[in-house]
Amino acid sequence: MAHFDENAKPFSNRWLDDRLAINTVKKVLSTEYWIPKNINFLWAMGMVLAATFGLLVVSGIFLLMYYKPDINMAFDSVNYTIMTEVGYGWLWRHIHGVAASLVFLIIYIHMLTGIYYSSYKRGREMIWLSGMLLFIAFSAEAFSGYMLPWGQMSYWAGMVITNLFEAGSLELTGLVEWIRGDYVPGDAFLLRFFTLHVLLIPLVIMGLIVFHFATLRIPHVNNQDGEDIDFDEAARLYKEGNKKESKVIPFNPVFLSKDVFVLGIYFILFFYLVFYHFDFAMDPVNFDPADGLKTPPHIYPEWYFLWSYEILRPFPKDPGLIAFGIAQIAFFLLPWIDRSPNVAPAHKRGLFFWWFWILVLDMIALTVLGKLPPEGIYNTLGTISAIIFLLLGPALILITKLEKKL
């Protein structure tokens, strides 16, 4: 039973600790949360992702003060009011736009790092699944935000993506109209996605971030050798002063200091892009006001959705939707598709190493081809790349079954 010090002064450290167990929480989540020594800078991507999300929230709040969720005023509120009339409005918009793109670059690096080092296996399935739920939540947040400037690509990308809910030959047009609030994107559509973007989805993301960090606490993070560490013994050695023999370090202050160093390097790159190359995060087509009577010659989503869009595009309606659906759930199923018990980096797993780099190169090819018009050689290459991606799942089952026998 906890002992309470009745003589402790209100709001003193002891008084708060008696009631909130601050010291215990600090030990569990910080000073005695043990991290393997043998990890590299890629393990800092989670902290970089959290910091980038923080920038998105702060910059989004400033933009929210002047944005008008109305189809007659949204475009001007973004491109004229915020960019030219509000002091440093351009800066907050650049920060928000660059962060919205870089957050997905960090997500993909973080996800591919997990795949390379087999960090989804042996009790870490919930870490992987919570991370994939975060990916879906960030994707929904990005899509809803892409609608808000109400430019040409906002309107037509919204039209194309919501048409996916027709479910091919099922022709669920009623569902599409319910999502839009009308037959075509309009005021109801914009206001619904505004509400999702500024309130509902950010709350989901915050909850999932807490859940993701919680799932990391029990099985502990993986390491770059896939070594099965006895964390209790390693922690005991560290506390006794045998830091060289111990295979772990405390999260705070040792690992946290490394995170802060990586964050410093990242923010140099981030603000270089904000001030000098922010245009990479802003589609030129979206600087034309939305016009439902003028279809752009080539409609495409933002770069971070292009790989999955290109899987949908080369096929007829129903097969394309099936391929698109498989692509969305494939990563969720990775802990069960990979049949090998071997928790090791890809370069120690034979054929898995080649499978991994084929996956990376194929996703890059799909991303590049998704931005190009679907004609001629681009359509042929897109079809080949999409088929390769769909075959990677069955190939992984065979590769890891063979690895299991060896």
Contents of the next structure:
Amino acid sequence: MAHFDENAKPFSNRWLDDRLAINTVKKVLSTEYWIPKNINFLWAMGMVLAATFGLLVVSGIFLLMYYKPDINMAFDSVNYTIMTEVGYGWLWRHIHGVAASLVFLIIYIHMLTGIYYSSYKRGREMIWLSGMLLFIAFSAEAFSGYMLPWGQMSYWAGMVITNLFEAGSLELTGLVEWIRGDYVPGDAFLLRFFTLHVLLIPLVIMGLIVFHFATLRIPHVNNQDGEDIDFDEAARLYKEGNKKESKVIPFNPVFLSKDVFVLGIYFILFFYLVFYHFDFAMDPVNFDPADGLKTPPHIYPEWYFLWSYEILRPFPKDPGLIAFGIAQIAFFLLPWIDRSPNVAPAHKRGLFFWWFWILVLDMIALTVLGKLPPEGIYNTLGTISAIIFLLLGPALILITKLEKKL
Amino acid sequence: MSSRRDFMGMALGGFTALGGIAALYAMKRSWDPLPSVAAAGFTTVDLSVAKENVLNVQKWRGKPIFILKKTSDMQADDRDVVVGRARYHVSIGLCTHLGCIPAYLPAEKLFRCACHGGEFDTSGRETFGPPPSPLVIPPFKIDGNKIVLGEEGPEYLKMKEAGLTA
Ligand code: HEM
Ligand code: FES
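Please supply the corresponding structure for the form predicted together with ligand HEM (the preceding block corresponds to the form predicted on its own).
Below, the chain from earlier opens the complete complex, with every other chain and molecule after it.
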């Protein structure tokens, strides 16, 4: 038996430390997990995401208590039972819908922050990759959840997206029917996406969040100046009491209190939307029950998928699918197509600054065009924006090769 | 000693892999369409009541089926289903791009898909936009004035051999 104090009071700090090494754990994960001082509110977005995920879980649990995953009952169980009968059922639904939409807004801000400050490279590749896996998992979670109310948009989005697996001229109809468990989306389809949405994907997301946090622990977060901080030296200064001179603060309680402040502001906005503007997260077309014999006049995904949808749309089928495929994996490759050695904010990286803002504007343009009907000038603009997106990859290789070492 | 441990490791690994493969197979099979779904029956439609240039939509295996009686000024096509002297366009009403249901516009005599703007003529051939191929012709059998969807009659097999059904 290991060494331990016979006289420690049960469940006292000493008693727990002897059994669980809680003091070491606390140090490693919180009080001596060092965060640079020179960062701004954009570094709170990770915690905002974690908190929003928490809201999704809690509201989801309550929705689950009345939802019925059956094509004849699903629509009413949501739109009638939960919305009108269940006490505060509307609250859970609106929290769930608003959170599902905002989580993507914050994910995009979080990703673009990472890109702007070069936080995806030189030791931080695993943070980036685990983040991209989270993005994929959240996309799958959002899509499967969108099926559940079994409205017109659920059905037709399900039809169109599962058809992508036919892979164009490869005509993998068998694969599509296997994914659906039917010739068209039906009961089998609804139940399996329900299972994925409420069990499997949330488990994967929780695992990935733990992994994402773990990938941060050794490289530490980047900072506004891309400065390569000597964390051991900075931590020594801080612990000696030279808090002013030290370049870092401990995660807990110092940085966490800043995170909590940003969270507070965020929640004011969040609940304002939940109570007064929840409709932006609910598509009116989805308030018609699914009908396999009537396509709605316009089919479009939720706003956060529009940019990649618009990359699919302007091209003929096969090239469209290939472009779409590239768009899905492009961001995974970022740490390797950026050939420059610099870790610095974009405004110190010359042409990269312009590259960054063209990327942002192009993604906004694709998002707007994805929502407009595919006609006339919109088609042309869509094609141009999609081509610009695809060219941004090779352009980045070139720009970063030419970039001077700072 | 080490070879004995290697053997144990390989035996354990081998059996584990086998079990894993068996489990994957079971999982794959669990997602297959149920027999009741796969055997989903046949649909019989009476063609004699069809009106020219009016799209009749039927349901077969959960999918919409387009039946359009052609007017005399519409281009005849090898893909037409001929019953007596009438010509019909019969197809699965799902866009060959990504599966939306195109709408029939009787005035313009064409099908237009709202999803990404694809268009098809009255023989179901793609004429504009992303659809890569004509509307698919479902297996059918002509039975007097009726058409049975899901059964492969001689007319269908002839079309299929000529590569006209997709
Ligand atoms: C819901 C999902 C996510 C959660 C809960 C989450 C959480 C966090 C947290 C708490 C941090 C540390 C604080 C901060 O810098 O903001 C962080 C950092 C980071 N995350 Fe995420 N994240 C998520 C998704 C993503 C995605 C989709 C990406 C991009 C592919 C990503 C890339 C990064 C990067 C590069 C950093 C390091 C930032 C730096 O070093 O300055 N994360 N994440
Ligand atoms: S699904 Fe008809 S044009 Fe895309």
